[in-house]
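Here's a solo chain for you in structure tokens, the form predicted alone.
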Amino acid sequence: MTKFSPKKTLLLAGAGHAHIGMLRRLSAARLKNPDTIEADIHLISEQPQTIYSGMLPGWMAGHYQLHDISIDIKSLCVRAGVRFIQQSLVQVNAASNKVVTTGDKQTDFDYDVLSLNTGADTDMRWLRDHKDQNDYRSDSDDSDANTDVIAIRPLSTFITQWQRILKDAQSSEKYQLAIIGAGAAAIELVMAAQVALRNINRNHQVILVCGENLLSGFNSGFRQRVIKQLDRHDITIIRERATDYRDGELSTTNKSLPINAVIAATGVIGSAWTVSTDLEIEGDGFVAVNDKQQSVSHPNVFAVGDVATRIDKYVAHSGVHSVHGGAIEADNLLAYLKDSIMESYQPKSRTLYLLSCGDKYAIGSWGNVNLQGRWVWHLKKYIDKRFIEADKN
């Protein structure tokens, strides 16, 4: 039996990959010894289920009912032995080892150590109504602030508006989506999106908002096969800069165009919590972590995924780097309630990374090898399913 004296608090903020595949862990180790870790464990999420957002574009699709693609997470921490707390995170005091949440009632909560995995909020700041450009959090207080937009994250929500989508379209002789982003996300969205709208009706239309960039993270043979794609799909690209949507009218940088509506997945910024925290900060609003995902400025605190960044090196928010990251964390909290000698998270070179074309099709990338096929669906869809279903086993 492993043994903490004094008794220590471990506090996991978020049900992100990260904190699912401690869950399983822990579930794992009491099966083998109930009494293998003696710490009181307690998970705050907001919602008793975390959509898994590599398979969210095979649902919009109607590939996956939502059941497929959703993880009960209050359950997991039941057999985990970890307490389940149904709030939502507002402010992490790091000096007073204290998070201030809220759901029924505002309710802070100490602990000896914090994981963070959150995630994060869709950049807006493309919107042209936003006040300062310069300010990650610029429209926090700005009254006249966009709300027709949908935006990607949190997840939770986007589910509901699909959905809202999905019946406008029904009754629609031509309904027409756009869909502001121009990296992977994007991609398989606009996809998904195009399947699932030419079901209803093939006059709808699916167009992409890309800018200049796109895809700008990956390799020339990779985007070209992309975008050949969305040439199968009849997908309308504009590589302007999207500024802003209102009563039903997209503005771009040089067009307007009659929209029904948008959906943004423009990159991340910090979630709303990280502008009062005293943990450092850093660029739009993530909490900044060593190679360890131990927070530079508060030893005891440590994050991973898109709620952290990196400060010795560039590892981009993914969730490739999430679950692995999040392995080594997971490891890393262990060692650090113990005492014990932490290891580094040393990102590969070369991660798989497979991208889904909306109808059972999908393209792949390992370094400079690029392929495609529906096989390459399958493989995904195989990863994806032992990801959701580990638990069961």
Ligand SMILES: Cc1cc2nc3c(=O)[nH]c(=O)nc-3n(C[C@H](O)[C@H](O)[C@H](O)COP(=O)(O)OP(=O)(O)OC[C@H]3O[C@@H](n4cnc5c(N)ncnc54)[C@H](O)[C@@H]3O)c2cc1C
Contents of the next structure:
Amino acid sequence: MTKFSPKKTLLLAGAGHAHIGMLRRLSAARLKNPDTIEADIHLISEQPQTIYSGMLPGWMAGHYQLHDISIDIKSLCVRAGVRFIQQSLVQVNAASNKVVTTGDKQTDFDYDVLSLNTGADTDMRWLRDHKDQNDYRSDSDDSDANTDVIAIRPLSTFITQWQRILKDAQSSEKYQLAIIGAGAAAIELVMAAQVALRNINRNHQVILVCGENLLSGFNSGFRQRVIKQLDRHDITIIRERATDYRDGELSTTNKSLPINAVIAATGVIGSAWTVSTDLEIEGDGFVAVNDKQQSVSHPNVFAVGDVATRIDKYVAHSGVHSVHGGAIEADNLLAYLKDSIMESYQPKSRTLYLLSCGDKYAIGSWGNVNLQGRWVWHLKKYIDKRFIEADKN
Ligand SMILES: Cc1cc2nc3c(=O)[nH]c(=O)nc-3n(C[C@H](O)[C@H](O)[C@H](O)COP(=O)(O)OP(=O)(O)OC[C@H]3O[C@@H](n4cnc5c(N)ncnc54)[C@H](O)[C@@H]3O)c2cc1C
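Shown: the form predicted alone; wanted: the form predicted in complex with the ligand:
Next comes the full complex, and the chain you just saw is listed first.
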């Protein structure tokens, strides 16, 4: 009699860039041979659709509809032969190979191999009332207590809040919006928001509050190009740190300003569930992984994208690394299930970064080479659409 070994369970948590790539790959493999994957695969995601961050500023500026920037995860799971579970991950007990989720009810899931691609939360520690600014999250975490500030993440919540801002701006004589942050995401948001609000009323104004280190990770040529674009859009730049926002008043180190709404794009910290997990966590709440994207404490757990941090070298938290690291991680998950050799993710020394400037204009950076123009925006659109429409081909 033939003895069948039971199929292993591969649990994918989160529908970030890496897991989208994994689902597409499984779906292509299944088309060729439905029996290729020797595991039961499940995907846990908060939402049946995921918003693609790279096109979010384009949606805000009015270049795209919501459906243009959304990926249908549930359908992708069906095509990939993966069970879709609409739940939110709240706990990972790696010692017992179990995760806990919430949704319509609290549920436990067992796994043989776990892959984490749940992204990260917006870092709100700049708010004055955050109790311990050194601790990325405390048990009595109050970083979300100031509900007046709109965090860019989760994107699904932000979408609704942005629609409300537009509605309020339509009935206002002079609407003032502040965006807090100094990275590429904050810059894209500020220009997209200015285009959208000025299309409603020329009196509306967007303010960038960026502290002293605007675009610190980019070369000075790129920074100068960005500053010229901010100037072209008549965006007010406050080079001070924001400290608080309540009752319509934004406080910075030296000022207090009347502001209708504040959006925070202030970097990322680990999600709430990372506080109580037994996985090894690094820095501001990221799952510590090696060059194979494998947890350094639990070898049957893998993590990729913003949820993870490499312990052997610095790799920025970005969509680009989630996509490229995710491709290697997908190979490694399948290799791990088959007990075969895993690969190392070696990020390229230069990555192409394309920053949209609100009105179908973009600036690009590739190492020390900088470019700009309408054609750069069209190049960005082409690359973004290729990513989002990969399933439609
Ligand atoms: C406005 C903006 C523009 C950006 N532009 C670029 C760009 O042009 N290029 C670039 O490289 N980077 C860009 N970034 C950064 C980029 O968005 C992130 O680095 C990237 O999204 C990280 O991808 P990820 O795969 O880790 O997870 P994410 O894309 O964050 O996805 C995580 C997924 O997991 C789900 N999830 C989260 N928590 C849970 C949970 N507890 N349970 C179940 N599911 C969960 C979420 O709903 C989401 O679907 C931008 C960021 C912003 C805010």
